[in-house]
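Have a look below at one chain only, the form predicted on its own, in structure tokens format.
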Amino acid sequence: MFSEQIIVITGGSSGLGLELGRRLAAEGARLILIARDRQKLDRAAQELRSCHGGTHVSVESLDVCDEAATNACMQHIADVHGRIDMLINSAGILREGYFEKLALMDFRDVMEVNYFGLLIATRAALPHLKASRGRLVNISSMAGLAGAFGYTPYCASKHALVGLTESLRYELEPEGIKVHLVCPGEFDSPMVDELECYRTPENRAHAQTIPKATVATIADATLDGIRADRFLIVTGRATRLAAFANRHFPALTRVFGDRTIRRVRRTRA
């Protein structure tokens, strides 16, 4: 399905973006990885080329929050490769902590990258996706479907992303563009590794009510969902069960979450 597709991946130098790149490279896709850190991008591209001989991988060092630079980058990609078949928006950051202790800038930074960065990249790629009748894949989170202790900045940005993507689906389907919204639970990644250095105990207990998955599992489920043309891709059985419960039995999930948090606080007392 992905052979010879021109696929752009933001946040492609690490985490889920890179893991998706590994699988897409193995299927013969032509990849353009976008991230801010040029050294990480070069290492990622070298890995993909060495593991999958003959794979085309190019990189673009870019901050997707820079609208002018992102517009120019997407136009350059389309000029060089002739088209863009798929945009995977995987760039994102995370802040966690008690609401009253987080700085206002924490909220602004997370919203800037997770929401506006994705919005800017999507707008820049949109004319090219229309031309190819391609696919838009937005990586959100279970945190975009439910609240979680300590994730006030992150949940706010991911809820905004869910609303944006659901609205975009209605606008872009008539244009021939397939839209996918991916909502994984917590999984192994550099972002989560950093989180483990400072996260609150309440957040750890509440967020990991859904067992942490491997990034490989999330990548496989994401591509399976794209192949099946599913709009909402909730990865993993436990995450799907949690999403179902939150949607249909929200009071029950709040009771369960409250009990989990009280148990942590009793242990600390």
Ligand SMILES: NC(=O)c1ccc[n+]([C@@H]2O[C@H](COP(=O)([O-])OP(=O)(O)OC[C@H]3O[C@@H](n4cnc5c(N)ncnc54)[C@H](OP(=O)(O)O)[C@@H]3O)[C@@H](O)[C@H]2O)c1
The other form holds:
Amino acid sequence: MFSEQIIVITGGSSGLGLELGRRLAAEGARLILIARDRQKLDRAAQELRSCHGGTHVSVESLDVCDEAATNACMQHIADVHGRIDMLINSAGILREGYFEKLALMDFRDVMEVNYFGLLIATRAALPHLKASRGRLVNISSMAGLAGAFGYTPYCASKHALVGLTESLRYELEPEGIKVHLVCPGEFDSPMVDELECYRTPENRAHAQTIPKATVATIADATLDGIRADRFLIVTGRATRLAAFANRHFPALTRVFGDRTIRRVRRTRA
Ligand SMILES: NC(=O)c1ccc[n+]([C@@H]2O[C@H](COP(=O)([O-])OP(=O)(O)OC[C@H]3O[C@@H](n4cnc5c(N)ncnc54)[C@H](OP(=O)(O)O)[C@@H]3O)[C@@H](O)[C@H]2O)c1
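Moving on from the form predicted on its own, kindly provide the form predicted together with the ligand as a structure.
All chains and molecules follow, beginning with the one already shown.
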């Protein structure tokens, strides 16, 4: 399905973006990885080329919050490759902490990358996705479907991108663009390694009510969902169960969450 497809992955140098890149490279896709750190991008591209000889992988060092640079980059990709078949928006950042201790800048930074960065990349790729009748894949999170302790900036940004993607779907599907909204629970990645250095115990217990998954299982579930043309891709049985419970029995979900947080606080007291 992905062979010879021109696929742009923001956040393609690390974590889920890179793991999706590994699978897509194995299927013969032509990949363009976008992130800010040039060295990390080069390492990722080298790994993909060495594992899948003959794979085309190029990199673009770019901050997706920079609208002019992102527009120019997408146009450059379309000029060089002739089209863009799929944009995967995986670039994201995380800040966790007690609401009262977080700075206003934490909220702005997270919204800037997770929401506006994705919006900017999507707008820049849109004319090319229209031309190819391609696919848009937005990586949100279970934190875009439910609240979580310590995630006030992150949940707000991921809820915003759920609303954006739900609305965009109505506009883009008639134009022939398939839209996918991916909502994973927590999985192992450099983002979570960094989080482990400072996260609140309440956040760890609450977020890991759904057991942490491997990035490999999240990438497989994401690609299965794309192949099946599913709009909402909630990855893994436990996360699907949590999403179902949150949607249909939100009061119950809150009771469980409150109890988890009380338990953590009792053991700390
Ligand atoms: N890990 C989890 O448990 C989890 C759960 C649910 C959803 N998600 C979501 O899944 C996506 C991938 O997360 P991950 O865990 O794979 O994170 P990760 O390993 O930290 O990767 C994040 C990627 O985004 C890039 N990036 C960050 N800010 C950027 C910017 N302004 N412009 C361009 N690129 C930028 C990073 O590279 P540079 O820093 O070099 O720019 C990196 O390539 C994120 O959207 C995240 O919110 C993660």
